[in-house]
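Below, in structure tokens: the form predicted on its own, a single chain.
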Amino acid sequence: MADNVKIGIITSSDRASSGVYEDISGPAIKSYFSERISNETEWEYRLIPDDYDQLVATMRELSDLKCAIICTTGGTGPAKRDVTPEATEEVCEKILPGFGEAMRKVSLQYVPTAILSRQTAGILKNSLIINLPGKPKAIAECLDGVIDAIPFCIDLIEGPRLEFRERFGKAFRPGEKSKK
């Protein structure tokens, strides 16, 4: 029996948070994990402006709410208002640069501008924070590049045991036989 899991989603967008357009990135993250993770899942969703202090506070809030995974979307490019990686580095006790490297490698197969992405990941208490791009297609591509590392990472930070739906194979854990 898989543990219950709580997943936090933070969409950082000045325009979406002010109602100029609908956020489609946050729902894309929820859809991605809902399709793959078999655990009973509770969701914490926040739509905020591209604001460093609000990002820092929201990441800390979601970690305090015991979110095992906190995914951010938006704010990872080189524009002046893109401050998500800086906020992530501010709150995290450990940075996991391999996540950003893997996601950029995947993205470069599709767009040459992937080298402009500054997304990263890190650990805050028992939460894994992952910065994702803002487009739903790119979110799925990036998560596909790191999804196999997520369950074991959550194990290592003493979070709930994540399991995948059967059609996606058994979640990878060193020393366990995989069905992939």
Given for the second form:
Amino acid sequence: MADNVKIGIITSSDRASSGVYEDISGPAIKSYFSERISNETEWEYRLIPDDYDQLVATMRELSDLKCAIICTTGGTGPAKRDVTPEATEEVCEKILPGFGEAMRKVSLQYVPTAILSRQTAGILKNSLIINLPGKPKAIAECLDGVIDAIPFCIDLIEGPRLEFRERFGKAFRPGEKSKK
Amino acid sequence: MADNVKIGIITSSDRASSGVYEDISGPAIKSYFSERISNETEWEYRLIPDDYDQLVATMRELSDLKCAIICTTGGTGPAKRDVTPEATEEVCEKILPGFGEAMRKVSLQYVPTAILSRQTAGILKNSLIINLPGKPKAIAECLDGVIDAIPFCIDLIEGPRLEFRERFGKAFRPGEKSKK
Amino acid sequence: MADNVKIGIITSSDRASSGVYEDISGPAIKSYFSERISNETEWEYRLIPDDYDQLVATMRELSDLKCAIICTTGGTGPAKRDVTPEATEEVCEKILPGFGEAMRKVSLQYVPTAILSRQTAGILKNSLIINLPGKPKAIAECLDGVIDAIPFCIDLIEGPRLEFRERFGKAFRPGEKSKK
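Output block for the form predicted in complex with a further copy of the same chain, input the form predicted on its own:
Every component of the complex follows; first up is the chain already shown.
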């Protein structure tokens, strides 16, 4: 039987957190993983402003709460208030540059400004932190570009064993037979 | 009417700066942007040796002079005197790894040694700094790989609104209709 | 006549170094270069645990022994004991991000988990240090993705002039005629 898994979602947005508009990015991340992952899932959701200290504190909190995956949305561009990658680098013990490369590569198929994204990913204790873009469409595109590497990554950091729903094929693990 | 824009060019070369040969890289950057950008443009041009301190000081000077774009040429390889990326990382508040990735990807279509380039880009106040290679042909190839992301990047760092000349199509901005 | 060259190989593996199994990764690196490089070659081989301090000390030792190329194998993943990229960044004066990008790109053709590799490369004095994966098949794939940039890189850091065996074509050097 598959392990339970806890997934953390951090929406970083000055406007959404102050009620100017509703956060649609956080829910987009939740529906992406709900549709894909067959494990029983618990969610931790935080809506905060684009603030470095709150980002740092919230990533640490969700890691302490044993989230295997922590996805941020927003704050990865070149503007002054964009500080999500900096906060991610601050808290992570290891940075995984392949995630940023892969996500920019996917996004470049849709918009030339994907070059401007500074999104990255890294490991904090037993959590994989992934920076996602702000727009729901771009969130799904980026996750499609990296999702097949996530279950084995979580194995390597001693998290729960993730499984995909039948229609997505077996989660890839090197050395295990695929039945996709 | 389009804003005026100021573009800075820093040629970093021991030999060109000491008069051993003429700098052709700086002028190649100028003609690339002149041909592409339709805004009224002012230029700041500096020819300096491959020297870390002078690179740092010159990037800061051109940013203080309100250059929206600052292009360097030279000094991005693995040799001892190649220190342009280090100087760029020193002055920039944010590094944009997508630029280096995109430029290496383009150059790899021409030479396998493109892997050796450490070129990067970043934000210093209201300036986008981009490291370009030394050879005019490679300069144009690299700029072709990133030019479509530049106008929106300059918007995000609160610089002037850049426009392309008619034949290059409308400068891309997410959410704006393209008429290319 | 071609220069002699010294190549260093560092296998970083807790289990191989404690005798649990035999190291097959180090020998795979040796046969790759033996087959490709026509220079007279001397080898320095070290088998050590996944230990940061020993990695740092061993890379420095092999650089002091004038190895033009130092390849590591193992320790580039997201797990706690994976510290090879950290040790590489500690000793290197310059990091060459194009190597990691190119190697991940090649490996992604074979396994989606290539995204998880944090492998990098850099320059320590007159040595090019390259992090390779642990599996012999992946070692050859990654080296295929970067080998054509290595001879010119070694020229730039004032190492010996590397040549390829006839059947691989002339080693690429910008500005030199190819006779491939």
